[in-house]
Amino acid sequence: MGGHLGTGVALELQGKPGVELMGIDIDPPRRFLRNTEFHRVQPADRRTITKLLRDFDPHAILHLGVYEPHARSNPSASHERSIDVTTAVLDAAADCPSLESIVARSGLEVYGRHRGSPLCPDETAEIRPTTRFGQTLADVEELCRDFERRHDIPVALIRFAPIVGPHIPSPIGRYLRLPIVPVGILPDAPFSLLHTDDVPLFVLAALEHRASGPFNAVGTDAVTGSQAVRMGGKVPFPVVGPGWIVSRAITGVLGSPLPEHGLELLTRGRTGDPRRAREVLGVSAEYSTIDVIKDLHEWAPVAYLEPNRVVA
């Protein structure tokens, strides 16, 4: 609940009649939440997580505690935290008698980008991650599927496209806002994004339908890296092969590290077929990928004001 996504979902739920909310995270929520119980807990603190969930006895669990590398955690910590909190939540969920459903975060990265693999996979495509973040998401999904098999409680797995928007710590969002942006040239493959404001639409639709199984959550349209950069008036810098080693080192020093799944997105593309979410959940992204890029670039940078000088 402390991250941007969890806070956004909580804001949508807090005003609904009869809804009681309890959230956990390593950081407090980004906004003031009414009628909401929050606990600051480390992902590895299974004892505390278990006690909190058992005492609250939820009807539904919205598990958004998956940490993207270079978003809120470094790559090694992001994997450990994601698996730790998923394991703790599912272990506790098994002892919650009122539990009816779970909605969990995943991503298009689970499909991987092997040579010859579909650029726009649907949910029947094989799970073959080719990055560490993709493997983390695949591991989270397997834990959730195992829970569903053992306890006969539906678990919806929302495979989000890369989530981008103003104020969200998105690695690809930070990267595309650089004044000069290294992009792929051979090939410059298309990718799709999802606006952060669309995340609650898919999560709450899956909750309402007590849905089970995977659902792609993808904005319509697709852009290439060079197109996304030019839309913001930035300068694309074509890179190929070993040049990415130098480029990633430089952008990391500039405060915009590019994780391997971000590199894969720029060089191999990434999108997904959203039809199952539309047909089963009755929901589609309100922002297209082009809208996401425009909103990202229109977000004004922070303007620092000089303090007034005190004159004696």
Contents of the next structure:
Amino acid sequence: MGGHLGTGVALELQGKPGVELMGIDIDPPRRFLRNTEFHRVQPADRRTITKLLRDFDPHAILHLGVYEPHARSNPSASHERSIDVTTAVLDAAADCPSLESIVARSGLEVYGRHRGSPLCPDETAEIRPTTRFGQTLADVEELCRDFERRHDIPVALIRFAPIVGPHIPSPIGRYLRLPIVPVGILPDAPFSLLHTDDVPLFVLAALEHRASGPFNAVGTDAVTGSQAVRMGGKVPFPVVGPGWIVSRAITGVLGSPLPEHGLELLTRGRTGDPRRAREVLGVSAEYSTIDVIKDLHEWAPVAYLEPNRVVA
Amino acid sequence: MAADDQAPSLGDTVRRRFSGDFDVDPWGFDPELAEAASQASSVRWAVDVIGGARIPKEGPVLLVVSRRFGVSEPAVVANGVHQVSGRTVRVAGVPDLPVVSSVLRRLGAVLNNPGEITGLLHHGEVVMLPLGWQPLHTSVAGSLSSDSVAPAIDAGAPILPVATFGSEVGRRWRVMIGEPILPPKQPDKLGRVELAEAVRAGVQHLLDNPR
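Switching from the form predicted alone: structure of the form predicted in complex with the partner chain?
What follows is the whole complex; the chain from before opens it.
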């Protein structure tokens, strides 16, 4: 609940009659939340997580605590944190007698982009991750599926496209806003994104339907890296092979490190077929990938207020 | 002609592409580039299509096409179908190699992967699937596995057998499109094998009876 995704979902839920919310995260919520109990807990503190969940005895758990490398965590911590939180939450969930469903975060990276794999997979495609983040997501999914099998409680796995939008710490969003952006050699591969504001739609639809199994959550259409860069009036810089080592080092120094799965996105492309979410959950992204990119580039720069300035 | 109907000038097109204002679909297809390539291919090939009315105006369809030497057929069929129906053919079978697959995907090609073909058919596209290669026996329809027809079954898409006649160095080609074959709903393994065989036989019938 401390990240943008958790806060966004909580904001959608907080006004609903009969809904009581309890959140657990490393960081506090990004917005003021009414009628909400929040606890700052470290992912490794399994005992506290278990106690809090058992005492609250929820009807549903929304597990969004999966950490993307270079978003809020460094790559090695993101894997450890994601697995720690997932294990703690599922462990505690097994002892919650009122629990009816779980919705967990996953991502399109779980499919992997090995040679011959579909660029636009649906949920029946084989899971063969090719990046560390993809492997983290595959591990989280496996834990969730084991829980579902053992306890007969439905678990929906929302495979999000890279989530981008104003204010969310997204490595690919940050990267595409650089003035000169290294991209795959032309013609570069297409990819799809999801807007931050669309995340609650998928999570709440899965919750409402007590859904089970994976659902791709993807904005319509696609863009290529160089197209996304040009749309913001920035300069794409085509890179190939070992050139990526140098360009990633430079962008890292400039404050926009490109994680392994981000490099794969730009060089191999990654989209997803959102048909199952539309047919089973009745939900589609409201923002297309083009809209997401436009919103990313139109995001106003931070304005610093002067503390002593009289404004009225 | 109204001003709005006029084709954009080359300058406008270049400006739009330079500012990223163009469409790419989730399989990498770039309609503007594909249209330009289609016009260029019309210069190289003159295609005569028989049975073009069998291409539906909209909705998914799987074209199962005979292969001679195997180089010109995708472009010839795509050109012929576009000519008679205005629809874009998504050719399955692009090799997943750097640069090559990116270029061919922009023109509408995809991998010969059941996941990609099923997705495209659910999206209402025309997908072309080549039969097995028969370079020495051009009048014999190549093989078709039962797994190859699974995407059409999944999407409920009609299958059209297609035969091509022409030579690699020649300009004139003929494309014959046969009667549509509707896949059964949820067939067992034997049903899928029978469907694949019926489609292969449909292509063979066209090869045996050229017009």
